[in-house]
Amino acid sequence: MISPILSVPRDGPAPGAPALVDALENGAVLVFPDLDFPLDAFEQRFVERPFADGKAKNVNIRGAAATLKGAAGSPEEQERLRQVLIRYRTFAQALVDRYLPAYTGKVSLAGTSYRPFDVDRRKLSWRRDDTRLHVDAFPSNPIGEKRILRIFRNINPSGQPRLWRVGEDFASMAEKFVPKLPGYSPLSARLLAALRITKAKRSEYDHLMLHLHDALKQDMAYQASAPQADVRFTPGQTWVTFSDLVMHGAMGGQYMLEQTAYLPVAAQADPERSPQRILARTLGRPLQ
């Protein structure tokens, strides 16, 4: 089965149509057309040109402080770019509150980045391109027992929309590369960490995370011939999904705002259907 896109108006599903908890956690991709989210006259100068240092693929502001990294220009332009990032991170989180309120008081908000780049220029290697279907795993920062939910917005200014492709169930597409992935070493896992490589120490989860994101872009048969299907974000849409089981690449499109945030498995409303449980299944064992 291929990832489900599910349009939510403004006022909330009708009724009769699928929770979106459900939804999320069954691998759907849930579509906002219609929230507002403007930029004023002078904040239009960010979807003009990039306002990026160009040394990283977006600009990005983290914690408390956030404090803004990877931007160009002007003191005041960088200022107001880290201020539309902060009102972002705010919509982010409101839009949590109101459409999926039962992560309230669980979600931890992480980063918050403006990408003005087009993304073909952002084909720097295999590993790094995000056109291939892949499923999302960050190397340097293990996640362990949480889950990657990621809400997009296309702020594109000419009508440009945001094309993805997104995959099969995760399930799916475990069975096929699970089976051909190297075993978990926990001595070497310790090791990472202690050097200092990874922020903590790898769980398998982690570990299997990231050989199924590099074991996906590097098959190019499956990528191929995967079941797979098109989508287009219009630009004002916004978009959520788990990243971390909703196979997906990004073909095209340029200016996007995106959300990052953790949901601990433990908050889902069923953890069975977490990639951690999946995974798990597929081993026919619990995940060291």
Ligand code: SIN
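Just so we're on the same page, rigid core means the largest C-alpha set that superposes within 1.5 Å between forms. Keep in mind that this is a model prediction, so the values were computed, not measured. Numbering follows the first chain given and starts at 1. First, how it differs from the form predicted in complex with the ligand.
Core-aligned CA deviation for residue 269 between the two forms: less than 2 Å. The rigid-core alignment places the CA of residue 19 less than 2 Å apart between the two forms.
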The other form holds:
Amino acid sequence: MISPILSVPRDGPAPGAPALVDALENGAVLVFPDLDFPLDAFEQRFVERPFADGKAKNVNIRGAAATLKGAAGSPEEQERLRQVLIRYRTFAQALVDRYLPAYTGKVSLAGTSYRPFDVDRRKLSWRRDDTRLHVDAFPSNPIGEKRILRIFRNINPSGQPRLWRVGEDFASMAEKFVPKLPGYSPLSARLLAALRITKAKRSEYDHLMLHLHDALKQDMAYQASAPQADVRFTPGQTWVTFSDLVMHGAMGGQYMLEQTAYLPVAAQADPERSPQRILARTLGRPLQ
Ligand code: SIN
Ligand code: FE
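I've shown you the form predicted on its own. Could you give me the structure of the form predicted in complex with the ligand?
Next comes the full complex, and the chain you just saw is listed first.
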């Protein structure tokens, strides 16, 4: 099954209906076509040219202090860009509270990013090439029993859509790839943490997700022939998905905002639908 795209108009079904959480946990992408997130006259410049130092793929704020990383521009411009990201973080929290209230108080918001570069320009290496279908996994930041929920918004000023591909459901993908992955070693996971290559000890789940991410991106035959569908997110649209569950690739577009949130597996409506539990079922045993 290919990930469904579900439109959630403002005047549609009651916000907060359990159906939305249900669809998300099953691997849907929720698209909110008409939520407001205006930029003022000063802020328009952030979608006219990239206010980024170009060293990283994106500009972001992190932590309670919301320290801005990777930005370019005058001190005033950087402070205003930081305010846009803080506002976007508030917008994302409000979206969760209104449309996914079952997650309120359970999700924790992590990084907020401004992605001003054309998708094409970010294909630095196969591993970082997000045009290839993949599920998200963070090499230095093990997430263990948490889910990655992401809230994206296209802020392109000239009508350019964000183009994505979405792929097949996680379980079908895992059946094909898990048998090819190297086994997990608790000893090397401890070593990576001791050497501070990872911020915490990689669990078997983290190990599997990293290797899945890489194996998927390296398999060009799979990339070309796997079940997939093209999706267009037009400017002004906001979309939400579990990016650790939904196979995705970003094929084109420029200027986007993104909020990452973590949700404990145990806080899901149905933890059995997490990639953690799907992988355990694929292997036929609990993960280490
Ligand atoms: C990704 O999460 O793979 C990138 C999404 C995007 O840049 O549109
Ligand atoms: Fe991704």
